[in-house]
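Given as structure tokens, the chain that follows is alone and in the form predicted together with the partner chain.
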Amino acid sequence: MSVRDVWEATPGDTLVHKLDVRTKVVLLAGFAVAVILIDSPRTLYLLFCLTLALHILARSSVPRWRILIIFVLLGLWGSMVSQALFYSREPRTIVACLIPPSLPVLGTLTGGVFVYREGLEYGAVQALRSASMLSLGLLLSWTSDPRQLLKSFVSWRMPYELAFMLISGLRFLPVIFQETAVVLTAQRLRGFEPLKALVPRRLIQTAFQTLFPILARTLRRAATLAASVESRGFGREARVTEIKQWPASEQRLCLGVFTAIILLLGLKILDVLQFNGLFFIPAWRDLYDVMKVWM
């Protein structure tokens, strides 16, 4: 499987592939709101597992799993490590000391560098949010034809220029990755080993040597694309190709998701009002109990 094939949407015969692209966008949007509203690590973890289950359902290939895993791991560990070191809220519990405050120069300068348990937990919760969205976003992009996405946005009365830019960005993401691979291959063929030594100076040098060719090629491609769409009358009133009927069952599903999100939002507002001592409905105590555990 080439780099481009890994990144671009491919047709498939799974339930996820068969879903109308508008349904997928609505589900993605609903999911995005849900992971922002929910604070419970349990629920966020289960939601993240749900997105992984959808990847299994969509029969994502091994190279795609590899990409997903790398991104999720980077996000998870990056967030956890950074929060563990820089967590500033109270209470916080020190689980390890990296630089003791008594250490000359560095210790005095920093006041000590510690790993905080609450920071690790907070970082994990934040990372679960982004990991869930990343996982679902990649699923959408791997199982949906960009042309169908464009038609969907236009059918929802999104300005054509905006929709076009959005889809172009999505469409060109695989191309950028492919070009990165080409640049790295070209450099290797010339005997250059970008990750041979992990010293900061060399890493910066590598970044410049890799990013400049990619940027140059991207700009060239953007100019070509601009000339191409201009020559085809981009921006003028044009008839949009008909989009296929949105199945009623999927519309009902989306309506259900929309209703659930509205309900979730309402519950969250209730929970926040209760937590801040502003408003409490005694008769709904059972509901508050559930929210305490799962929201």
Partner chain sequence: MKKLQTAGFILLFLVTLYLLASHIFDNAASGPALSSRQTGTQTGAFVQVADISLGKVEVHNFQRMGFTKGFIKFSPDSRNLAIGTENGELMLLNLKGQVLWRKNMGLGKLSALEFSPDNRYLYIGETSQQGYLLCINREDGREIWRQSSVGELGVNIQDKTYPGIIAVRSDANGMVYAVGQRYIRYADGRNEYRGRIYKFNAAGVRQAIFPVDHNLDAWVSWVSVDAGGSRAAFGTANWDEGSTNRYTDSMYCLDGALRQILWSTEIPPAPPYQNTTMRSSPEFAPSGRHVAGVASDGRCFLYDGQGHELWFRTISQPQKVGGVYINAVGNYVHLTEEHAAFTTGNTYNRANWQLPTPVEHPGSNSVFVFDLSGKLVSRYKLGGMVEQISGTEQTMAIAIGRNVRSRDVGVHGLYLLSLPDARLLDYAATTGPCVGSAISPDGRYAAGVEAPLQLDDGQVIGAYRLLLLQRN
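Please supply the corresponding structure for the form predicted on its own (the preceding block corresponds to the form predicted together with the partner chain).
Partners and other molecules omitted; one chain follows.
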């Protein structure tokens, strides 16, 4: 499987592939709202596992699983490390000291660099949110035809120019990774070993030597695309799009998701009000306990 095949949508006969692209977009939007409203690590973990189950249902290939795992681990590492070091809320518990305040120069300048336990937990929650959205977004990209996405956006009265830019960005993603593979292959053929020594100066040099050719080739492709669509009268006339009928069962599913999100939003408002002592109903104590654990 080539780099481009890994990133582009491929046809399939699974349930995920057969879903209407509008249904997938609505589910993705509902999922995004849900992971923002929910703070419980347990619930966020279950939602993340649900996205992985959908990948299994869609029979994602091994290279795609590898890409997903790499992105999730990078996001998890970046979020937890950054929050552990720069967490500023109170209370916070120090679990490790990287630079003591008494260290000359660095200690004086920074006041000490510590690892905070609450920062690690907060970073893990944020990482679960981003990992869930990343996983579901990649699933949508890998199982949906971009042309159907474009038609769906236009059918929802989105300006054609904006919809075209969104889909073009989505289509350019595999192109960028393909260009990266070409540049790295060309550099290896010339005897260049970008990851031979993991020292900062070498890594910066590698980044410049890799990113500039990719940027140049991407800009050239973008200029060609712009000239092509301009020559075909882009944005100068109204487009009439034909899109297949949205199945009624999937519309009911989306309506159910929308109702669930409204209910979740109402519960979240109730939870915030009782937490701040503004509105509390004693008879709903069990409901508050459930929200405390799962929201």
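What you see is a predicted model, and the numbers here were worked out from it, not measured in a lab. Heads up, when I say rigid core I mean the largest set of C-alphas that superpose within 1.5 Å between the two forms. Residue numbers count along the first chain shown, from 1.
The rigid-core alignment places the CA of Pro11 less than 2 Å apart between the two forms. Once you line up the core between the two forms, the Cα of Ala216 stays within less than 2 Å of where it was. Once the rigid core is used as the reference frame, the Cα position of Leu109 differs between the two forms by 2 Å or more.
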